[in-house]
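This document opens with one chain alone, in structure tokens, the form predicted alone.
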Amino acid sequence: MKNQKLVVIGAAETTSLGDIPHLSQVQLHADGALNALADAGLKISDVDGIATAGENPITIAQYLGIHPEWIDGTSVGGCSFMMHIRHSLSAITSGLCKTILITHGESGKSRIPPPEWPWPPRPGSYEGQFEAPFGTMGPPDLLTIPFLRYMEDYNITVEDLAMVPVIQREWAALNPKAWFKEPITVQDVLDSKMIAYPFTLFMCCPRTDGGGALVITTEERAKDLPGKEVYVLGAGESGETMLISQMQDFTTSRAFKTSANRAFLEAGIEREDVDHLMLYDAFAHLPIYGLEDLGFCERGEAPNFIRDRNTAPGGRLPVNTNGGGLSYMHSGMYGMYAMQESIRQVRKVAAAQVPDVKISVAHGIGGMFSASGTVIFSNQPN
């Protein structure tokens, strides 16, 4: 069994994404896994293990009727999925279990029902203890705290933070799915409602209804199932600090670096094999301290790189090409949607499919640079 390669075998969104009032974030959840039991030829029956977070596995289980052997409730914030991937690999190979059901599902703009927000923190927590005092108020005020250290110490301006969502936006334009579509321009970036400097409306993302899931089961089984299979060439997953302000450099993320590099080794494959990247990008400065941290830019020289186009379409590394979550949706949780489209960017089924992509690899945040995952996907065995 340790020698065998293991595949996603089943990949799917909910039916719709977006704006979805008729369904709870149980029944996303659920939405989202029969969809991807049905594009990997599989039933409800042929699952053993079951992994999501932001709701209890046992009660997706329950509700989907699964009588899992293996169960993992990670629940670190948006790259948890990333991380049950990783960990789905460990228990297979292990023998714990057969075929495993990755689910996602958040109702992020209709609120059915009200998901839990953890602010104001627990005042006997550290965030309630050590930042919330400070007045801040969130993701949106936080986040901006390592951005201006990095702005600083690399001289870099708002107009050139402005170039990623006006990217990512040239990319959602060619995905008939995607939140927002409409061309911008940086000023338009700009001119948008400033929510807590440096970042206007247009570098925050959106809250959207959505879900998604994975079928995760080995190559050997996966050769007598229609679905197309992905394999899993590596996988990593590190965390930092719960509290922003305590990160060793503001102007990187050691969890990143921790994670992509894990990744890679597992791999066995180069930053010069990537075909394409998918980085979570809640707000628009983590594309930059993604393709730093993952090695695809010396420090500092993001920016540019993306000024410059490379990241575009027709550039030379496309990055975020269903829209990301800055234009693509984001329901609070992202981590899964950046999965789903490197997974069809190499089955080659992409919205806007980037020409011969052999590897893909998506890349997740958890909460304020607390914790990341990477995975690396590949339509060929390594």
Second form
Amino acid sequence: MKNQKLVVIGAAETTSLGDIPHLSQVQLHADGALNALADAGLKISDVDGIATAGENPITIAQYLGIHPEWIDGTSVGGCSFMMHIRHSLSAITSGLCKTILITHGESGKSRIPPPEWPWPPRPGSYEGQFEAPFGTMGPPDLLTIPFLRYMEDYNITVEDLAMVPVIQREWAALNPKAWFKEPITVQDVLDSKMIAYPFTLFMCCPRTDGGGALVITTEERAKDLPGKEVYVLGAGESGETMLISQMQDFTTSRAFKTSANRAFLEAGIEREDVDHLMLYDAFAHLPIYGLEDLGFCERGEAPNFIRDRNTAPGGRLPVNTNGGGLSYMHSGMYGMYAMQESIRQVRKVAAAQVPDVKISVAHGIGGMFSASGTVIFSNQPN
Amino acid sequence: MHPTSDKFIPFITPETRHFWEGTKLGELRIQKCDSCGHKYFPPRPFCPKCSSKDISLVLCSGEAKLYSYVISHLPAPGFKPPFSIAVVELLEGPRLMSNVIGCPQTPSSLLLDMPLAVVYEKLSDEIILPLFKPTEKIV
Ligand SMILES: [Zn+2]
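Based on the form predicted alone presented above, generate the structure block for the form predicted in complex with its partner chain.
To see the whole picture, the full complex is given below, headed by that same chain.
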């Protein structure tokens, strides 16, 4: 089984995205799952493995009518779905199961039901004892804390940071499904409401409703199915700390680097082989860390790389071509949507299709630089 | 417990008790590994570098510098925005989250690497929080 190649045979998002007040979170999982199975040409009874985050996988299995022989409930934030792919790779190639369904659904805007996360933390946890008393309320004032250090060390301005949402909005304008499509300028970003200096509202993702799912199986099994197979060349994962204050170096993510290095090593490809890149962007600084920690830019060079339009439409390394979490949608755990766009790009069905894409990398963050997952997709087996 | 603040009140666990007992006495306590010398925070009864259980308490000088921060404009119980949420680096090495008080909550008054000193704020009979204030007048 070791030489079996893993493929995504079904991939889909929920029937609608953004504002979905008529569906609960568990139904968002199911809507995405049924769409992905239809895409694959499979039935629920074909599924023998289930993975999800944010909900208990048994909740989802029972709701969908799955009798699982393999379960992965890894739930370490928005990159969990990247990890599910990596775990699927190991499970399927070692024969633990044959067809895995990875689901995501999140009622981030309508809040049906209201999520427990992120506030308040448990008062006896490290977060409860050593962060929450200082007025931390969630990702906008936690995940953003490292960036002033980066700005100081690399002489970066708020205008540089503002370029990230400006360029991603250019991609969003090409995508009819994007939540925000209106063009914005650096001045618009700087003039938007201050959230947590140096971050203004347009540097922060919206909270929307949605979901999506992936069906994973072997290349051999996929050959008989109508879905267009996408190869998983490699994947990586890592973690660092649940406390942002204890992140080793505020200018670089150890978890990003470890996860990405493992993925590239497993895939046996180089950075220059990558045609398209998705960098989880709940906030505007994350693509900067992503470009550097994944090895696409030298330390401190990503803001210049972005300003020089390398990641923009027509650029040599298209990044976040759906508009990203900042403009496309962000339910809370964005990793699933980053992978969906990578898959659309290598299937050549994306709204803002990049020409000649063979390899796409989707890289995710979990928590406050706590965790990371990376998956390398291709439309070719190697 | 009788809260005297609307702020989030921590729940003390066995492993962190020495820290909170310290702040009640006006002491900032971290831990030091007697095997490898590593000084660390947050608390645990063994060294996160080498797993040794030979550890002792270190009484910090209270001196620190500003490593990074945001100025939060978001509503938070017990706070009046805008307020700084900072990560400070203790003279002894470890970093911890806190608030920088006693100066305008503006980028021009909150300069990275500026020297800070610990001050204490009572949240309840049990919990005294370590906060930091600038030690030099910011021009
Ligand atoms: Zn030690």
